[in-house]
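Consider the single chain below, provided in structure tokens and representing the form predicted alone.
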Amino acid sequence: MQDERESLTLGFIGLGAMGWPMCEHLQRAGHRLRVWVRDAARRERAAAAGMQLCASAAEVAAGADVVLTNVTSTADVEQVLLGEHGVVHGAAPGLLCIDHSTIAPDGARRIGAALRARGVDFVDAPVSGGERGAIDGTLTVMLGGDAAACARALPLLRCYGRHIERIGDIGGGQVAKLCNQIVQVITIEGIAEAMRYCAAEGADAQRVLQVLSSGFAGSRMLELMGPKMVARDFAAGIQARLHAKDFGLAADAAAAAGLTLPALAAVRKQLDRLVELGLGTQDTSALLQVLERG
């Protein structure tokens, strides 16, 4: 395992709402950051923070001990790691890649195998906790990879993760993340349906929410999403379009496994409808608005 006090040269690709605070935590821990950023405003912010700007993902990897990525889709991860100007073309044997994106488990396995053939270690490490968890350094991190690679990643992950669990080999982290999304978003849909029914009956939504929170219906999702729905505050904690993307991954994975998951299928339709209505950049609590529009 890497000495937690050792200062490393790290590459980071994906400085969005989650990636930026991760980088800040890594810098505060004494690590040097090399980044590739396409957005001009984010480039300026990274440069102002003392991060070294690189012209490509391959350049990020050159001289780095570890490269971390946090992008959107399976295709995005493949492009930045294995594409024409990807990390693999600047990587020295022994480089470790840690991917925080939520992608298809089979995609993670395919990417891991391609990197391994080039002497690069890979850990899929999707996270839960949202932007707030990234800022506070309290993320849950789900790891897939061989034990040695995960042990090597652990000191870095502790910079912003509170609960870190190795699930198994490559792809295991993504399986756990999709399980997380299934439970989380089906619960949000249940809260939205309860709030819609409450309004239709003319009951006091705040009082209903309070009593639900004290009983078996109480949950972290109810605590987060219930007040947002009552207040009609649909500002994004996590944009609903990302949950829609994740549910597509989960549905595809379930189909590949020969499974019928009816609640997942029903909520996927609601998420797709939400995006069709132009609400994809709002919070997933906006599922309430889908119900209201019929």
Second form
2 protein chains.
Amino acid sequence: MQDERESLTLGFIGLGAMGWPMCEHLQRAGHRLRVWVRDAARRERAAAAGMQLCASAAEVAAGADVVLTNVTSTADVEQVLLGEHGVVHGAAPGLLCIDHSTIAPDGARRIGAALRARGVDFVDAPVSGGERGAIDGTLTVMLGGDAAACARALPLLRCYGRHIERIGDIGGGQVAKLCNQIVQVITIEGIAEAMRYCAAEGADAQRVLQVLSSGFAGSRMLELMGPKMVARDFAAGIQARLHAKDFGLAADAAAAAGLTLPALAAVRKQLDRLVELGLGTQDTSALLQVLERG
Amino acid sequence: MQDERESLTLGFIGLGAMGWPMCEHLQRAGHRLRVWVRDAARRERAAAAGMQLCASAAEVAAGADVVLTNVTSTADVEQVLLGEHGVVHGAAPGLLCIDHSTIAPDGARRIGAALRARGVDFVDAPVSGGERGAIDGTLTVMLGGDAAACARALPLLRCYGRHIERIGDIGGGQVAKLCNQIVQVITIEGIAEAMRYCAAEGADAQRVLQVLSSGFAGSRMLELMGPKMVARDFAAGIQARLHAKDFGLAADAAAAAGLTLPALAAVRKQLDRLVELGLGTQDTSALLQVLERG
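Which structure goes with the form predicted in complex with a further copy of the same chain, now that we have seen the form predicted alone?
Expanding to the full complex; the earlier chain stays at the top.
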């Protein structure tokens, strides 16, 4: 296991809404950061914060003890880690890659095997808790990988993760994350459908929310999304297009396992429709707007 | 408003899993109970507890200040309150009827109007919180009715209700209850689909539940139903057939309002299938078994 107070050289790729506060937490813990950033404004911000700018993912990996990635799709992770100018081309033997992206479990397993063949360790470590959780350092981290690699990742994950659970081998983190998304977004759709019905009956949505939150319908999503729907505040925490992506992954993984999951299928359609309606950069509470368009 | 400490003569019809502990709370608060019970064992139990056995709903109403009902369907409530030998035929002027059943909002409005024409007050007061909540006196009560009638009901509802919210006029309680059921049971289906997927991937369900409960997927239902699904303990708290009934009501009310609610429709089908499979007297966590049968 890595010493908790050891100062490491870390590579980080994917300085978005989640990645940026993660990097800040890692810096505050005394680690040096090497980053590869394409966006000009973000490059400037990273340089100003004392991060080492690199010209490629391979260069990020050169001299790094651990490389962390937080990008969008399975193909993005493959490109950044295994593609041309990818991490694997700059990696010293024994490098550990920690991937925070939400991708296909099978993709994670494939990437892990390809890295292993080059002497690089890999753990999949998707997170839940949103931008707020990243800023506050209260993220939930779902880990997949062999026990030694997970133990090595742990001191870094503790910089921004409050609940960290190893689910099993590589891909296990992604399975747990898809379970998380299935429950979370199906719950949001349930709240949206109830709010739509409530409005159609002309009932007081504020009072209905109040009473729901005290009983068996109570949830983290009811607390967060209910008031947003009532206030018609669809500004994004997590953009709905990312949940649409995750539901595509979950539907594919379920189909590959031979499963029929009807609520997952119904909510996937609603999320796809939301994106088609041009609402993909809004919050997932905008599922209410999809229902309103009939 | 009724004096909180005034001892009243109450009628109660529907001494099931919820109704019985409600009656015990009312007795403990010093009220006298008149009941109409068809089941022989329950009659004996009620008599032993010092409740006055009556031969009909009309007889329950004779001399009662308030009649409370907790039965199953809209037709049941109509029969008991307005049918032959129903409450209305024994009611003294100014009687208040409090209905705890979950029925169609339109049905509640129709019943309320029919009682009003006979000089009887009515409030719809469906509850959430299950048998446990009834026993512990921690139920959530959703109230519909005019303000004076609701104020009159309040001291009695406080005997077993912790969160009591007046939503609006008659039917408002039922609208809130259907919103509650929509959110609650769609959430249960989401948990069942995630657990089904988790099992198909061979992931550790206990660890996945653990991690889900700490993040955005957390809910009252995840706490209650998640462990039941993992333990395959489908013994009923609330029987799934009652949720199937409620989803029929919700689907009808949504259709009458011209709404298309896809998760509601998908989950209604699963609940109906559950009943067809002979699992209706199990807990709603048995939605997992419906998914397992493919």
